[in-house]
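Here you get one chain, nothing else, as structure tokens; it is the form predicted on its own.
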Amino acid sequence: MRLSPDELIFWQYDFIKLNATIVYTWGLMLVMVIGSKTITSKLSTGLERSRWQNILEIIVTGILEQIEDVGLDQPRKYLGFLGTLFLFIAVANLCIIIPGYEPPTGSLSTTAALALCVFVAVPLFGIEEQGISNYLKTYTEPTIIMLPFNIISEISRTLALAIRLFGNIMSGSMIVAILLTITPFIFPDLMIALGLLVGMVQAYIFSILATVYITAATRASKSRSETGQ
């Protein structure tokens, strides 16, 4: 039993390894890029629309509503980043129905990379919204004494974001593998359905937490102006 797709090596030369995490991650990105290009190349503005366009519009509208509900006033501005995060994690987890496939989100390297994207994006969006001086001031609020604690908080929540997704996907895969080994004729369909549900929930949680972090970084100036500071 493998704990991570990192352990499945397809090709190796010296210290250079091509493992399942890299292969499946790039495969998913390729499929998503080609699929997006194909679907969006024939978009219709009339009443007659393809099934794929309807599905795409439902997904995009749902993501926009979630971003706005969390508190971001201009959801379309953040749609590209947050929507890509959600769709990548969701598709990576839903593909467990393909025999032989192992989700790259079960690798700590993948979840750490996704968390680092959020770690970099949060201050970028915050600086864009508030300006660099106002954004840096948020690290000294409510007093300068809180500066190291706010920095530690920023780093620790990034680690938590990576480990939460990795732990849930890895533990879910292990439970499914154990149950399928013990009772291969009773649990397969039930466990696959449970795995799909857990995968979608984790994609939702990861993207919502990223939205909350960005909202906190971009709304600080508004809070100060409302309180007259």
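Superpose the two forms; the largest set of C-alphas matching within 1.5 Å is the rigid core. Computed from a predicted model, the values in this text were never measured in an experiment. Numbering follows the first chain given and starts at 1. What changes on going to the form predicted in complex with its partner chain:
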Given for the second form:
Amino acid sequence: MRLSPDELIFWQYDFIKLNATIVYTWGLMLVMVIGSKTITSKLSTGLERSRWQNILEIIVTGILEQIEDVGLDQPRKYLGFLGTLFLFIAVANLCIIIPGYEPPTGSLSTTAALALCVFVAVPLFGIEEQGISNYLKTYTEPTIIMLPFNIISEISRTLALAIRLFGNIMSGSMIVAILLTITPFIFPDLMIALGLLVGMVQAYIFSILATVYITAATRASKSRSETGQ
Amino acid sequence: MLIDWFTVIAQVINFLILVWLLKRFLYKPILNAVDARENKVANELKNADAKEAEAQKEKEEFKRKNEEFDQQRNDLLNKAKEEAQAERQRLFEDVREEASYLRAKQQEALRNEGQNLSQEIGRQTQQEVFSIARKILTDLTETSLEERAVDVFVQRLRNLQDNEKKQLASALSTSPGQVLIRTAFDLPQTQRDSIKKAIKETLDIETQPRFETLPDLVSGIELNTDGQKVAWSIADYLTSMQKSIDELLNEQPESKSKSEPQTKNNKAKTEPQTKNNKPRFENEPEAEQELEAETNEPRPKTESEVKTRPATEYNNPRSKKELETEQEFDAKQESEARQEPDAKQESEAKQKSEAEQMPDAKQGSEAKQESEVKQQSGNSPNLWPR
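Complement to the form predicted on its own: the form predicted in complex with its partner chain:
Below, the chain from earlier opens the complete complex, with every other chain and molecule after it.
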């Protein structure tokens, strides 16, 4: 019984190893890139368009709308990062219906990696938007005393992101595995359906949280400058 | 340990690669396509707006042109109507003018015809009158007409106005040898002497007049000198009668119904006076005339017969007008004949009696007499209308 697909190692050389997480991630990446490339290679700019193009347009524009709803002024600028985050998590979670598949998001290494990306990306976007000094000042808000707490909250929320996703997905996979041993019929399917729902919700939560963090980082100076001036 | 740091790093790298790939292959093309479509839709909407505006503009333009066209058409139609009206009016005027011209022409022709007819009648009447007069005169001259004509002429000389006398005297004194006395008959020496004497008495001038016989004078006598003329002839009576006939003729076409009873009245008036002794049928005037004419020739020449009906070629049937002239002629003849026994009667008195018998012709003949007298004593060399 494995808690994480990391434990399934196909090939290893010293500390370099190809475990199931990396391999499935590559597989997902291939599917996503090839699928999108296939669809977007024959895009039509007219009113007539293919169903696949229509689906991708709906997805992309939906993500854009969500980012905009959260409060980011230029959603296209953050679409690459936030959209990929959502799509990767969603696709990885949806693929649990494929037998023998283990979602890479069920590995704490993957979720930690994504959380790290967010952890790095938030200050980068914040600094890009309002300059490094302004961004760093946000840690001293409202007073300098809050600086350690702000730093702690920054780290803790990253940890929370990683653990939340990992816990949900891992628990879903675990429940399915356990149920398969007890009742091989019907119940695992229900749990898989539940796992699909949870996976979608988690993907949404993760990307929305990341958006909120970025928004907070980019808009803090704006609101302050607006109020200050 | 659940976290494998190599896997973490690998996943971070994988994730970044995925971000780049998706950006390149998914977001960019999809967003470009969406943008292009939105632009296209916006453009098309804009174009549609523009086209709609243009269509609206064209519609208004068309409407305006249509109205303009309607206006022009109405104008043209009205103009054509007016022109047609004017043309109709013009044609109407033309026709009216033509009609009036034709009517005038017709009237002219009628008038000419009437004139010709009256002239013809006058001419014929004159001829008849002359022939009758000649007949009478030839019948009577043998007895005493020359003497009486000379008497009347002498009387006229004596009765001339003073200024007329002066004029005549001056004319005679300038050329005493030029005095010419024309008569329709040969004057006996006693008559010539009496004329000479009368000239001397009235004008105190001794003259040696030349005497000429001229049958055209119609039982008349006239004295001609340098531009002056004193005359007496029955031709003037004939002329006045002609004039009264003309008046009657002119009256007749205007109001035939009016003039007819007049002529009948005339007839009724004159007939009993002239033909008292004749048997007649009062109710049939036309037949009566014919009867008379027929019975004219074989009858013995009683005095009354001679007075009223000299033997002429009156036997052919006549129209009423001619009968009328006959009546007038009768009256005239009668008055003349009446004049004959008393040779001293003057022409004016004679005219009066004639006028009494013909109330219609009275005015005309009187006026004629007056003008005649003036002409006779005046300077005009040509005194006689006929």
